[in-house]
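Take a look at this one chain, the form predicted on its own, written out in structure tokens.
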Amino acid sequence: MSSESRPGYLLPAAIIAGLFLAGLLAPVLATERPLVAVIGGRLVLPAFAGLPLVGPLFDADRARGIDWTSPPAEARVVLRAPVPFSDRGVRLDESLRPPDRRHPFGTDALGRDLLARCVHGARVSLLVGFGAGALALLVGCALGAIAGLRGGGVDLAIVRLTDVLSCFPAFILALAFVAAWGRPGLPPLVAGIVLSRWTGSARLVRGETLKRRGGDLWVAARATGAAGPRLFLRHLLPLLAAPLSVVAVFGVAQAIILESGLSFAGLGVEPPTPSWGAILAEALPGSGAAWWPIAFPAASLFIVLGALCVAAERLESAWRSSAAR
């Protein structure tokens, strides 16, 4: 990659990462529990409680009930979290303030914090949408590259399987296979995501794999002993990594749409975990003449997909402009 080219992917790549980030530390960025308090002249951590995995080893709060609202005398505050306000912490009294100093994003109609929301909301959509994203594109190289290595009445199943899941679209398949879950949460929304995402990588994989079947590249891998599983693997992915890389991105932009969708419609994750499609659907019909409620959420959808956009739109540039060197 040229000099000139690094700077493009520099600014989606810091926002997407910057974003990816927020949403892994919510527990910690986001929460009326002090980041640093002292109770009963202990030091402790009480916000990282809230981290996956490592949380319980910063617990200690817990154990003796403490509410950070209102704490007691002998639990002392000493560093607050940068948003310090829960996700799910409700205050009629605030409802609808408009953004201020204490509220930069505002409240919605239950006065909950916009910004601690969207901060929490990151966790699932950008969660969701990168790691649906990545299942798709799992899914379709296993299934692209078993058809074409296979061939015959194995790449006859998996052509026709793929060719009835696109004449459905993306959304409506997806939203199809939660409904007929029966209960909205995260596998089937996951598992809904993948279902109408994976078509695309299959296709590409599928096709390149034929047009190498049987070329010098394909002979000296047979050669060698490679086949099956080990001569894709080995041999055939490294030279699809440029393109499956661009539909990699592009994946995961869909994913997120996908699944601020199936939140709006209600088939998302579980209240009251936020998630930008789910703070778009509780806001329109309470929010009356206030934008607030609307525009972040909003925005947040319109900078990581426009930044994932842009890489994607600059991935497949560099591809293109190597290729046909």
Contents of the next structure:
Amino acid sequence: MSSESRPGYLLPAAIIAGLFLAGLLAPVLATERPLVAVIGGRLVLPAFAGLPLVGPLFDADRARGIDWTSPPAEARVVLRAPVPFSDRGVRLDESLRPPDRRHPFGTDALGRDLLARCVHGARVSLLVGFGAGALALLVGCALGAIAGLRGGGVDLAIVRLTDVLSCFPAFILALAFVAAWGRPGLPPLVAGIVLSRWTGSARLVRGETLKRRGGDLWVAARATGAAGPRLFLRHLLPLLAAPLSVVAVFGVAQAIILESGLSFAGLGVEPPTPSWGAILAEALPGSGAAWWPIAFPAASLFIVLGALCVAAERLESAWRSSAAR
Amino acid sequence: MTAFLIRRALSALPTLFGISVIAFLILGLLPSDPLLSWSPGAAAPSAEAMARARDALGPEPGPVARYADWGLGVLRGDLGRSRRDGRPVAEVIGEALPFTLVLNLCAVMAIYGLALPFGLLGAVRPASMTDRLGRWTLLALYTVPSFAAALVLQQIFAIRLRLLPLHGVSGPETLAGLAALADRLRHLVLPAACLALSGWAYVARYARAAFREALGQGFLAAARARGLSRRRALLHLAANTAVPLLTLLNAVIPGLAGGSVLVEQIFSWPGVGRLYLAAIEGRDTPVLLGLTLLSGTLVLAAQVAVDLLYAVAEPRLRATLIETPADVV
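Could I see the form predicted in complex with the partner chain next, after the form predicted on its own?
Full assembly next; the chain just shown is listed first.
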């Protein structure tokens, strides 16, 4: 299979990494607080104070409490943030402005800058997507390995559970779980996604474990004294790395889809925290008047999901062609 | 044959039981206080009245007893009553279900109706411009969430171009006969298309691969050698290759059912998806429980139906299907 006829890894990986980084750094990239400012002759870095963990290092007493949309005389802005708006800065007088130089993505019905909201939305969408996707993979691998190695009643119970769970449409299962939780928020969101998404990797791992049991490699590993978790982690998991990586990348895409759907239904993160799905939900009532609040978050979703899909496809064809060789 | 059909259908029963248990575990164990949902909208009763009512009702039954109560009701066709208006849940769902079934059926037909020719076209001329373009399109569409596609397509075709209706099931009541039918079909186009997108990409990818493999096996040359025209030979080949693609429905249907929830909401389609969201908002647990059970049951029923169809269409496989347990099939 010639590599040039197929999309490569590099572009999708760069897109995902770039957006992930943008999401992580959202408090610095999109905020009305300047990157660098001078207050009373002293240099401060107000935007960095919004970062998690390291934020307090940059927190300056004198920078606190300043309204940067109209800074007082003693404060001088040296360098603005790349997107000089916060995701929550409501400006009713700037409601539904179409895209222009000031607001490249336009503003929403409350006058909030949509680029800032999309950047902050990437934070939630990608963190939840990658976090829940990884957690689902972990749970699936663990349960699949337990089923495959233990066999007997444990195996039967896990197989039956995956059978039953995969009868529910993933979105409905996640929706029911989050609704039953009662309150919106991160924990039910992630738990709901994991609940409806772990079965795929569990099936794969269980099937492969059963297939390799009793093979030469297996017997040899057993002969060296490997057993239980070590047998699985050291001698089986590396063999499954290629198919599992495909499952993992698709899993992240599915988790992002579920997160955006749940947020769109109003059961994701709590407003006003933006996620791409939540921004789309807020845009729906005004969709007859403005296209930009729908077009840009939707495009962000499509780009990330498309990049993940291309990456997964590329991984899969690489794995298949190496397996065929 | 009949024995196989019956066995396959029976093998789904434990899974059905499991579906009801999971649905109940998730939703039925909600800390529900019947007294608080007694009269929605009315003034809250005094603490004294609540205590008196609680004494009269007796102790709350345990989870197993509640499950047994609910499950036996389901077996009799009684899903409880909606907390919103007190109507039987089965009746509320029954009103919405036909809308969802029509929508999803149209989506399934669109998926296969478009994916098979598309796959065949790509397979006959691999690496052609259409094939390459098509593969990129499919890859791009594969992970498009149906609700986001719905918002974008609605924006383009209903709001900007005004080619298709914005939402709803039908236009003015005054239409009759063919005009009314055409109107209903026009209302179906956008929601069905949004639902079908990712399933279409999925099936078309497999169809292309399957057709290519079949083309490489010399069937085509054999059929041509017997004097069939290229077109007819291709059609024969396609018909035979397409049968296994039926099993892809097992993966497509859950996606459609999940996608309907938000697509119906966006297009104000009065189906079970919209009912589901309304039930979440109104904390209408009996309706939620009924709908969750229904979604699992319908997907399971579709899986069994696909297996049966497949067995009917492909007699060679019947033997293996019988020998392997249901979860492997």
